[in-house]
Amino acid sequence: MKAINPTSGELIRTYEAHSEKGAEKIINSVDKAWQSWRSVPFRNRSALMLNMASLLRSERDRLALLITLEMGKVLRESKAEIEKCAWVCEYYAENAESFLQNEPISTEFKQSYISFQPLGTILAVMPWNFPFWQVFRFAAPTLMAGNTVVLKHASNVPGCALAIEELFREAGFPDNAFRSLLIDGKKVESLIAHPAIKAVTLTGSTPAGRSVASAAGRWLKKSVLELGGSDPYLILEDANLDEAARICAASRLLNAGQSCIAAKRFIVIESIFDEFSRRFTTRMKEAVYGDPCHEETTLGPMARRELRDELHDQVIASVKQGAVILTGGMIPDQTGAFYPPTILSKVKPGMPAYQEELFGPVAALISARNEKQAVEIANDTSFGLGAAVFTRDVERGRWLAEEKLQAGSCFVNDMVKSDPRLPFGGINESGFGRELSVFGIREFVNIKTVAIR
């Protein structure tokens, strides 16, 4: 299993993949660890999770560099990712016990209540774009709930996968409470089928989600899926255009545009379309792309060349169908998987830029006659992960976010983002189930009724 630097194209390191027997041994070890971990008191679990938060912060620079070298994220963003992992560890260390305390229910019984009990060993199939955060936002609540974890990470970030396993060990968790498997993605179904695996979570593409959901259904195991998105951002006629352009550009370029909740479709009321386009283009052009380890760089390479080439194919296909490039749109003549900030205007239904997820620094500008049509365009997608609306009328924005936009997370006058305190997940082809907050920790527990006459 090879880790390739997307900035230089050079081999970082080759890792030996686990054999089928090796993977079997690890899963059985993790399941055995669960038998004792499930009974560890919350105060003890919390102490270990706080150790983890402290360890992440003390090792931030080393871990951030590993992220940047393996998948190309700008170094300052990698450092912010590690800090966010420490935050989610602290959040569940402080709140897990109250989230999972017994809930009394008034019935005709002498006593009746709901108890939340761990399920066992949970399989996590995780992506490369946020190689630490995606894992920790699942692992922190799952471990605090008394479950154990087997991680199948993306094949291009094996160093991150093994580093996370070692961090849990260094923080004082039992040796087999969290283990990483270096295996090919084609073997995930056999992992799901393993009797010791009680549930599975996946963050990834919609096709990957279908495959995992199918296998989980076949073996009757709980699954949570956080999949792709084509997040619409509505810019209404009364929006603060400078603020909207700044936030929209930041959301589109974060992590080189490789985020499921990045802004992707910008739906602008036609009366302000030209002015917003001008300001948005200026903001996008301000990005400095280059070596992600350099301080002045604001846009690193994409994670792999083939992903960059697939994105460019989507741009070219959209242009052939009538889209117009306002900036970017050309593969730079340099080493690495770089792609420039790109804006496509005159985007219409049927184009890849309208119908598909653009997983890279490419923005689709779409004109709408009025608010009603803007909402119709926003909801004209198979996805449903996030959405945002920009308006000076906060009540108008709140109503649109709550009542009209069809997505799991809807923001007003800000970019869509994840937060340990708020539930996160999508609808439709963006998946099902929720991560984070009280809802996330309750996904992988047995919600048990206890009644006593």
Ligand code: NAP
Second form
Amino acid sequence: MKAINPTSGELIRTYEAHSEKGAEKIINSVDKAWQSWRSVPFRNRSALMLNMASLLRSERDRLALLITLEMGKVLRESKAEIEKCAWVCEYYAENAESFLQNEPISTEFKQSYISFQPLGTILAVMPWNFPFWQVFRFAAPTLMAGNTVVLKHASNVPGCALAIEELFREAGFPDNAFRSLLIDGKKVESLIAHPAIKAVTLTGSTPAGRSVASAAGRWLKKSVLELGGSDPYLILEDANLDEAARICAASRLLNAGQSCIAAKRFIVIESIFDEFSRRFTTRMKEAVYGDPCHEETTLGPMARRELRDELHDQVIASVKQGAVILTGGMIPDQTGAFYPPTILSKVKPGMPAYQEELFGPVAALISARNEKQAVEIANDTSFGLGAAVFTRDVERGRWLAEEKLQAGSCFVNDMVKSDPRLPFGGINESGFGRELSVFGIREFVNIKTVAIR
Ligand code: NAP
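Okay, that's the form predicted alone, but what's the structure of the form predicted in complex with this ligand?
Expanding to the full complex; the earlier chain stays at the top.
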């Protein structure tokens, strides 16, 4: 397995992948670790999770550099990612026990209640775009619930996968409570089939989600899927246009546009379309792109050259169907997987920019006659991860967010964000199940009924 620096195109290191036998041995040892981890009291699990939070903070700079070297994220954002991992560890260290308290139910029995019991070893298939955060937001609640974890990380971040495994050991977790497998995505089905794997979670693209969901179905294992999105942001005629333009550009460019909940389609009411697109273009052009390790850089390279080339193909295909480039849209003549901030205007149904996920720094501007049509366009998608509305009328925004927009998270006057305290996940082709909050920790437990006569 090769880790390649997307900024320079240079090979960082080659890693030996696990053989099928090697993977099986690891899964068995993680399952064995579960036999004792399941009965470790909450206060001890919490203490280890707090150790992990401190370790992440003290090792922040080293880990952030590893992220940046393997997938190109701007170093400042990599540091913030590590801080956020520490936060989710603390959050579940403090709340897991109350989230999983027995719940009494009043019935004719002498006693009846719900008990939340761990399931066993959970397989996590994770993407490279937030190589630490995606893992920790699943692993912190899952371990706190008394499960153990086998991670199959994306093939382009093997260094991150092994560093996370090592961190769990250093924080004092039992040796096999968390293990990483270096294995290709095509071999995931055989892992799901393993009798010790009780459930699987995948964060990644919709095609990978289909494949994991069908394998999970075949082997009758519970699955949670966090998939792609084409998040619509509605800019209404009464919006604060300066604020909206600033937030929309920040959301589109974060992590070089490679975030599942990045704003992707900007649906703007006709009467303010030109004004918004002028301000938005100014904001997008402000991005300073270059070496992600440099202090002043705000936009690094994409994670892999072929992903950059696929994004460019979507831009070109959209332009052939009538979209107009307001800025960017050209592969720069430089080493590395760079792509400039790009805006496509006159985006219409049928174009890749309208119906596919653009996983990079490319924004699609779509004009709508009025609020009703804006909502129709927003919901005219196979996805349903996040959505946002910009309006000065907070009640109008709230109503649209709650009642009208079809997505797992709807924000008003801000970009969609993940937060340990708020449930996170999608509907339709953006997946099913939830991470974070009380809902995340209850995904991989046996919700057991106990009734005593
Ligand atoms: P990806 O190609 O689907 O890969 C994600 C993970 O799935 C990797 O570990 C990959 O392994 C594995 N994989 C790929 N094909 C598979 C298959 N057929 N069966 C089983 N596993 C398979 O996605 P990505 O390019 O890494 O990440 C970008 C996608 O993730 C975007 O669509 C983005 O929106 C989505 N995402 C969603 C969320 C969310 O919370 N909803 C968060 C972040 C990202 P290999 O690397 O070995 O191929």
